[in-house]
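Form predicted on its own, single chain, as C-alpha cells, below.
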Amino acid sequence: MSQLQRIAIAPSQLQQQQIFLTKEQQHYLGRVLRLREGDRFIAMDGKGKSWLAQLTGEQAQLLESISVETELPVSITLMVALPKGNGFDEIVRCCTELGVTCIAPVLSDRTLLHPSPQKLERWRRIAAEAAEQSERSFVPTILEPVTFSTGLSSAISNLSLVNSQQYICVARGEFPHLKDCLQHQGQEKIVIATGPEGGWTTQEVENAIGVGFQPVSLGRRILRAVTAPVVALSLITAACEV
C-alpha cells in the first residue's frame, strides 16, 4: 500500500462507491503520475478515511477501505505570525509533514504581510498536497488570518484546559526550553505560538501569559520566522510520538 500514490478528495466526490474526479485530478493521475485505466491508487478524504481505488476513465472505483496509522497521538494547533514574502507556504508544507492538526495564521503588531483571500486557498492546497506526500490520513485545517488577540481568544475557547498545553515561543529572555516543558502523558491538545520577524512585542507576550500560555525558548540562537515553527513542531513530534 505504501508504494501507491495518494490523492486527497472532497467527500462530495464520493457517490455509490465511485469517485467523480475533477479535471485537475484527472490531469494529475493521468499526465503527471502516468496512471492508466485499471491502475490503483489511494484516495483520502482528509478527515481520517482512506480507500484503495482503481482508475476507470474519468472516475475511480472504490475497492476497499484501508487503515492509515500515521497521525500523532495529540492534536497540535500552530498559531503563527505571518512572515513576509512566501515564507508561510513553506511553513504550511513542512508543518503538515510533521503532523500539525490546525494552522492559525495571525497578524501581530510586527506582521508585514497582509494576505489576499487567494492566499488562503493556496495554503489549503499546499496542505492537501503535503498530506498526500507524507501519507497522512488527515489534511490540516488552515484558518483565515486574524489578529493575534482574536487568535488567543479563539484558541482558549476551543480548549479543555485540563488536557491541554499552551506555549508561546519567545526568542529572547530567560525562559525554559520547550523540550523540557512538554508533558505528553495524558495530554490531548497542544497550542504553540511562534512570532514574526523581530519577535513578539512585550505586550503580546504578556497578553498570551494572561490567558494561560507559558513562554518558552527554542534555544539560544535567534531563529527566522519560517524556521521557528518547524523547530517547535519537530520538538513536539519527538516528545509525543512513540
Given for the second form:
There are 2 protein chains.
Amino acid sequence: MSQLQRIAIAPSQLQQQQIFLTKEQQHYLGRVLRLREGDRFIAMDGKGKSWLAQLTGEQAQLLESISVETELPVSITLMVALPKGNGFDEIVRCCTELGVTCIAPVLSDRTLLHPSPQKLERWRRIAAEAAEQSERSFVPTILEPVTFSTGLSSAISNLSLVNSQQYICVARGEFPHLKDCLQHQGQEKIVIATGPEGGWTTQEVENAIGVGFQPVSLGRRILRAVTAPVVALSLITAACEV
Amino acid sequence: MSQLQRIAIAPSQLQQQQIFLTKEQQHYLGRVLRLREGDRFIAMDGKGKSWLAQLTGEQAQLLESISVETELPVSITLMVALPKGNGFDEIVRCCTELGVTCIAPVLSDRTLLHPSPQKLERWRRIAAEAAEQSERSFVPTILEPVTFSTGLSSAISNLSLVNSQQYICVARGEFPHLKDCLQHQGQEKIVIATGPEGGWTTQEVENAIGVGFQPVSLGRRILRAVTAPVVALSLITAACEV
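For comparison with the form predicted on its own, please write out the form predicted together with a further copy of the same chain.
Complete assembly follows, chain above in first position.
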C-alpha cells in the first residue's frame, strides 16, 4: 500500500464514492504516472482523510477508506521571515516533509523580498506535492505574507485557549538551545519563528518576547535563513513524535 | 569581531606572519567585499586556527590569533548516497553549517548519478564557503565517492580505537527513532548513513548492520534523500552541543 502513488484532491471533487478528476490530475495519473483503467492509487483530501481509489476514465472510484498514521500529535506553526531568491520554496518543501501544520511567511525589517501574489499559489502547490511524497494525510496551510508585527498578533490571538509554547530563534546572543527548552509532552500547539538573512532586529526580538515568545538558539554556528527553519522543525518534530 | 568577513586559506599560504593571497582571494577581498588597504578580516586555516588579519596589497598581515568556539566536541561523519541532480550541493552546504566533520559520498545500488571528478572540487569549494559563512573554524573533509561497501569498510577500519556510534537511517520499517538512540555524552565519533531516492536495498541495510551500524528511523513521514541528512545532522549536533 505504501508504494501506491498519492494525489491530493479537493473535498469538492468527491461525490457519492466518486472522485471527479481535474484535467491536471487526469494528465498526471495517465501521462506522468502511466496508470491505466482499473489501476489503483491513494487519494487524500489534505484534511486527514485518505482512500484507496481506482481509475475509471475521467473519474476514480473510492474503494475503501485507509488510515494513515503519519501525523504528529501537536500543531506546529512555523513563522518564517521570507528569505531572498527562491529559498522559501525549499523551506516549504522540507518543513512539509517534516510535519509542519501551518507556515506563516512574514516580512521583517530586514526582508528584501516582497513576493508577488502568484508566489502564494506556487508555495501551496509545493506543500501539496511534498505532503503526497512524504505520505502525510494533511496538507499544511500556507498563509498570506504579512508584516512580522501582524504575524505576531495573529499567532497570539489564536493561542488563548490551548496549552502552547512559542519560540523565536536568534542567531547571536547567549540564549538557551531550543533542544533544552522543548517540553516533551502536554502541549497542543507550538509556534516557532526564524529570521531573515542578517537576523531579526533587536526590536523585533523584544516585541516577540513581549507577547510571550521565548528566545532560543539553534547552536553555536550561524545557520542560513533557509537552513534554520529545517533545523528547528527537525528538533521539534523529533521531540513530539510518539 | 563576529561581523568581520571570514576567508579560508591553505596553511601553505602562511609565511612569517604574512598570508600570500591567491588571485581569487585578492579579487574576493578587494572587488567583492570591497575591503581596502588596512581593512581587517578573519583568516581561518580550516584546521581549527583563526587569525585577525589586515590587508596590505597582495598580502595580509596576521595581527593576532583568535579563538573560535563554534566546533562540536565530537567528530561526525556523514555517509550519504549521492542523490540525483544537484541535491548533493545543498547537503554539503547545510551539513557544513550544522557542524559535520567529514562527508563521504557513496554510490548505492539505487544511485543514479555517477559524478564527474570536477564535482568533488565543487563540493569542497561549497564546504569552504559554508564554513566561512557559518563562522566555523574547521572546513569539513569531503571524500571521493566510493561504493557503499567500500565506504562501510573504511568507516569501520578507522573506528577501532575510539568510542564510536554508527547509525544507518532507514525510511520504512519499525526501527527506533534516532533521537532515542543517541547517547548524550562520552562518544568521540559518530558515523551516520542516509540513503538514496527509493531508499537503501535490504541487502545494503543488512551489510551495514553486519559491521556494527544500528538501523534508525527519522520519523513516520518519508523524507527526500536531500532532506534526511539535514534532519539527521540537526538531531546529532543538538545532542552533542555543549
